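Single chain ahead, written as structure tokens, the form predicted alone.
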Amino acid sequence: MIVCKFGGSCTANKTALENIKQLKNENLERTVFVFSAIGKENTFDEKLTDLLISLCNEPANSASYNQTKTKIISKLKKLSKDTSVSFDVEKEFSIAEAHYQISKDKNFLISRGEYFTTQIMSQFLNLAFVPAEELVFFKSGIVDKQKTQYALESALNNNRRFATCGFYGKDENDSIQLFSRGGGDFSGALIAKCLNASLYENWTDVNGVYDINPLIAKGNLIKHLSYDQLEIMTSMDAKVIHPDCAKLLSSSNTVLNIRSCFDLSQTGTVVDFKANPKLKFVCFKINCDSAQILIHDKNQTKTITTDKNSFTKNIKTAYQTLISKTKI
């Protein structure tokens, strides 16, 4: 069985979606499908949870509440549009809004972004839809492990294949609990754990994991790793996937692959429970006043501190280093 998440990237895109559609089509294995809230189309575009996130903090019917109430519908009948799936955004978002302004429920109004999203996509998918509600559980601000699986396995015998949202679950009170941001990552980690799952999949805008993050220089695709690296590598700047992703699938039976929803001709980055002995990875931390450089050569790191200002200048120069010689 393989479960598979979608983040905010892939519903935002036209290509992407095409491609998921591609994904359920051609391998029936792929069982549950997991949805982040609807990201960025582009650079200048917001992402639907952070359109909500705002709209929490706005005084209502205010003129800056109304303006990103209408960026929210706008977004969402996007995805309508570009799915051809016949959905009331007005209707189902007044709902909600009405339920907020009675409640005043934050938590609430922010995960309607994944679960509209969801409902929109399990019908494009023509899979069930089962929201986070009826699926993940918190108690005490904990994961209801037990509760979670019990849930999820129901689920499963009652449909063969189902979609649901990544970032939230409710609590023994009834209320929406959210994960950290990111935790659609989580969700799908947990889901394919609970239920053993043989792989789980995390489609993003990226290949996969990268010896040294893009924006500070144009590394190498890691095609294997184990979940110890890729804890290692989360805890710093490597943002590919939700750091807290390794560690609770190190203690499962699945396998991870992070790829690309915009490239299917890419495998992407596997990760699993065998070291690689011949990794090697530069990464970072940025403190108050000084940066923490972590260089990793097979399976032995080094940290150097390094000042702001020579930050750049240095990882650039400790990643050179790390891939013209066979020791550091």
Second form
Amino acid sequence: MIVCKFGGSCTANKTALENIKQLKNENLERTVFVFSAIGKENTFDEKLTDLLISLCNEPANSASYNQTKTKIISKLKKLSKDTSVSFDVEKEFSIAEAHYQISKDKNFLISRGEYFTTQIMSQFLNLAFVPAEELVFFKSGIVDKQKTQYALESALNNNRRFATCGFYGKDENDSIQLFSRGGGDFSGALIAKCLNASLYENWTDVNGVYDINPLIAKGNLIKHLSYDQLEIMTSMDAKVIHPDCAKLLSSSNTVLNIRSCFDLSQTGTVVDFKANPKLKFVCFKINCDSAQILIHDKNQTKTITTDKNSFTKNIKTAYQTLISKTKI
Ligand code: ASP
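For comparison with the form predicted alone, produce the structure of the form predicted in complex with ligand ASP.
Below: every chain and molecule of the assembly, starting with the one above.
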């Protein structure tokens, strides 16, 4: 069984949308479809989640509030147009807005990005829509794994295939609780683990994981690595996948495949339980007053700490100098 999760950029692009449909039709093993809120169509665009967060921070009915609301509505309308799904965006959004104005529950309003995106996508893909409030549960601020697993198994018994929202769940007081930013990845990993999926496909806008941060140099795609190796990367702020996924999946039976939804001919990066002994990668992390560069080679890891200002002034040169002096 395959759980697939689609990042926000996949629902912001027409080609990727058609690819999602193809992926659903070509492999019946793809069972659970998890969606993030609509992302950026281009670098100047804004993510639906960012717009919803702004809306929560603006005075109700101010000019800026109305401007942000217009952007939210037009993003949702674009998805409904691109998918030819009839969805009354204005009506649905005003119901959510009215609820928010009474409850003042920011998490609720922010989570509507995933909720509406998944509602539209489930109609486009002709899949049952099972919202995250019926599947992912929190207790005392952390995921209630038992309740979540039970709810997921029931959803699977009731629906052969279904679509659900990433990024949030419901707590013991029936309030919405969000994961941290980028948490749709974590929802997908959690669902894959709870359902004992053989594969978790994380569909995104890049071809997979690269061996070097693109700010330093043009790198090579990593075909295979282990969860431990991925955890080292994400602990260094590598924006590959949500940092909590590697640990969660390392204690599962699920293999992870990070792939591009824009080019289905690319097979992406496979992450499993066996370390790739030949793997070499470099990542860096900027802290308050220092910069850290990590080199992983032949299953060994070395970290160099350097002055933040000189490192950030010219990352490429600073990196070359440090690397030439370092032996692993
Ligand atoms: N929509 C949320 C965010 O922008 C979660 C996600 O995309 O995974 O952070």
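In this text, all values refer to a predicted model and were calculated from it rather than measured experimentally. For the two forms, the rigid core is made up of the largest set of C-alpha atoms that agree within 1.5 Å on superposition. Numbering follows the first chain given and starts at 1.
Enquirer: Given a core-based superposition, decide whether the C-alpha of K14 shifts by 2 Å or more between the two forms.
Expert: Result for K14: no, shift under 2 Å.
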